[in-house]
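A lone chain, given as structure tokens: the form predicted alone.
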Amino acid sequence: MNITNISEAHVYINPEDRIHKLKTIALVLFVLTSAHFVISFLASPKHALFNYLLSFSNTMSLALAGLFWTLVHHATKAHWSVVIRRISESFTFVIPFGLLLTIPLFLGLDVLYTWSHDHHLQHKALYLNDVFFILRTIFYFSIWLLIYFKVVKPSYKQDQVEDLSITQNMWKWSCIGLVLFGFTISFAAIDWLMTLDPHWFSTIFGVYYFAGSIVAGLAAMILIISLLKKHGYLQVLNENHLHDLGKLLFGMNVFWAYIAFSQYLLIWYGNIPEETIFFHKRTVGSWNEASLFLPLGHFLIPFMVLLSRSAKRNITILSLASIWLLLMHYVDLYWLIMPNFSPEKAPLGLLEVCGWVWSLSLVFIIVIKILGKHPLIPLKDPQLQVSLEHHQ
């Protein structure tokens, strides 16, 4: 397809389209689940706060994955992904809202984190204290917002001004941004999740959270693409674009499994009590079933489903695999977080389900809102024509 043949129907979402009705449904779900969070907090503050942390971690993983894939696109000067870049960019708009979502965490530090009130951890107090935790979190968001303003915002500006220097600047900041992103997401994962058990540590934990996040973010992007194509948009995407998305989803999920197994293997053969306590907690009671299910659900099933070439080129199979991986990512975060709340038994009730719905509905509302305000395709990107003609 030639750029001149792209009509407004390909580029802009119709305000009367059913997609906006889905956004309204998502808004209703978000309000209902938010109300349930509030009611649950009044009944059981600790349970509600741990589930809020779970939902927050899931929300931020999708937002940060959008930022990561945008940076990778520019840093590698990829051509094939120009037509889908707006999808990853739209996820980054969740980041400013994420900063607001940290407020309940700051207010509940003494409930979530034992280091906030444990006098036996004085030797770690220089790093693990309330003020420094809050400052570090604000610093992480400052870096992410800096990258957002240097890489994402200029992309939309380029739709109005045909300026090649914008592309060059986005490439430069993406290269810098990937380094900053790697450090900040790792330390954010350590602060938000690993310090829930301040006596345990893993040097690979930040990479583990990163790996799960980029898989879930890519799965969410594929679902948005599938939804848009179903409603007549992004018809410029061909099977080759889908194949590349499928290969990325397959490969990154294998990467997640590699990191997960590496962490387990290092702790297993090291056999140090301070490290093995992490897995011991997760082999007690019903947590054992969750530990056994995770490698099956997050790795083996998607591996078998996405292994063939035809599956990667089939948008229905890709969509089903993406829904499954989004669920497995939430289960993974649940497995990381909730044993610190309930070591004896894996809690599974309405609040846990509502947390997942709350997170996905919030992200969906923001993403669709942004996609509805801007062109779905970066119209003046110098490599757009190459992307439209993508083949393998």
Contents of the next structure:
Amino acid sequence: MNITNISEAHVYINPEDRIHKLKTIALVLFVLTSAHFVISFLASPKHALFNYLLSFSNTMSLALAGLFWTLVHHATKAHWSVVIRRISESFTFVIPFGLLLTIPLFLGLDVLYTWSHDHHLQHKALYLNDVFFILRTIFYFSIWLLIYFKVVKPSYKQDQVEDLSITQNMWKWSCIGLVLFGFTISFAAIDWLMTLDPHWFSTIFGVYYFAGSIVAGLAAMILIISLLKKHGYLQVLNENHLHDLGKLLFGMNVFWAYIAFSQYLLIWYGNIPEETIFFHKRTVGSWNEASLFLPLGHFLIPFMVLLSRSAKRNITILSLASIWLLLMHYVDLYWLIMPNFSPEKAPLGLLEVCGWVWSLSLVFIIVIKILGKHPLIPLKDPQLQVSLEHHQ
Amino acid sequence: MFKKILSKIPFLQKKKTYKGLACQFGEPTHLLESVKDLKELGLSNIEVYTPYPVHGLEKVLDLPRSQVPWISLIAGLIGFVVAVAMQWWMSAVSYKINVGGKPLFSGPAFVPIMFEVTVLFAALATFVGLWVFCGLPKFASPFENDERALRSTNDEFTLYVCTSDPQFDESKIRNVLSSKKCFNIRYLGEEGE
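I have the form predicted alone already, so could you send the form predicted together with its partner chain?
Once more the chain from above appears, this time first in line as the rest of the complex follows.
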């Protein structure tokens, strides 16, 4: 195999690079925000736990989006995205940590979820009870870890041995993985977020969380790519790759808007109290402004910004849009979760900001750590050459 | 701006001369090299006919970006406004029906149609715009009697320099082409009005 255009210096992160300094900064931020979480927990456990759930869902969003994009890459046998695959793969390394992050949730079940003590919900107790909830969450993680071991791990093994059967196995497992992934993320979203309001239900809820997650994950991937490019790495990734990433970001964001509106339209049309309660809750007090901000900030503004071709090929505009969308996903999750904590007004303070920083710094540390350990491009992927020559 | 766009629509223009020097290529790389060298002669009226899109050709030919996206955008916006106006007039003005106690002008119910009409207008305008800017339908071409030139729809590439080009200088062009791997250099078409 004849690989052109790749120089070693662009593929391995230099151990003395400034990127590692950023990692140290992220570590400091992570420790500080963790400390703030603990202090807030001592002062007001409920507020801290709800914020923790928010940070946790955001962290898992990014991790699962990384897994999803890796799976889609393999399942479609895509050529162009070989050079960006390591970025999406590195996000999946957050999943094992996610299993640890569930422990505070399990300990705080009684505070977070009314179904764990509400006797009006006896008829749902078969599904909504503490033990089954914990078992289910562990089950989802075991499925994700299975996919991770079958699809992500072999990719790193391929760096050592040039073996086509590894790629073929990843293709096979990613197809199985996508089906499993679709069910598990849907049920996970229902368990973690929808049951906060156990009387309310929406069949599209899992897809809603999924749609928001893949946008946020893609935005995070673009930001990591932009950071690496700024430091002189991944120079083989040209503006045609960026353009395709931009198109995906744009398209998936429209998909999120489509799902969000589908949920709203059906509930609005049906006008059944047990369903409309969800949106009614979010029109009380300052929640009304938050509800109006979401379609504007999560859909209309990014739509306008990313509409033109030149914006998608411009790394600065694309990065700014990505930061914005990453924030908007957090606002989206905040809008889903927090009305259950504070129905009168949208709480906005240091803790909410800390939660966002905590989640992003944790993901950043893990991603940079993994990227630093392995080549930034799967050097022995049989389709690498096609990806390097990617054009319009 | 408007005049500029109009000047790009082939079928609104006066008939130009269609006489030109043409040659054939077997390989896209040879074609690309020749276009590069001819561009250095200052020629601006070079046309290239290929059986499939050749990457990098738009760069060597210095082709401007297509204007069609603007047409799509404007038509889409018009479609959006039309959809809003139409539904407002039908549901809130002309034929008022109370549906489930909802307001006569209820945004959420109208959104799917706003979306559909926006897409419909944009898609149709893109289609028509593409035809207009490509000069379609085209019923006559200097190529239709030249068998080799017709091969550019199959397995050869045709390069064509119009004699009306101000920098047209036959000996210079032949000089450039003779050093390239091209064949069948000949005049095509007739002088127009």
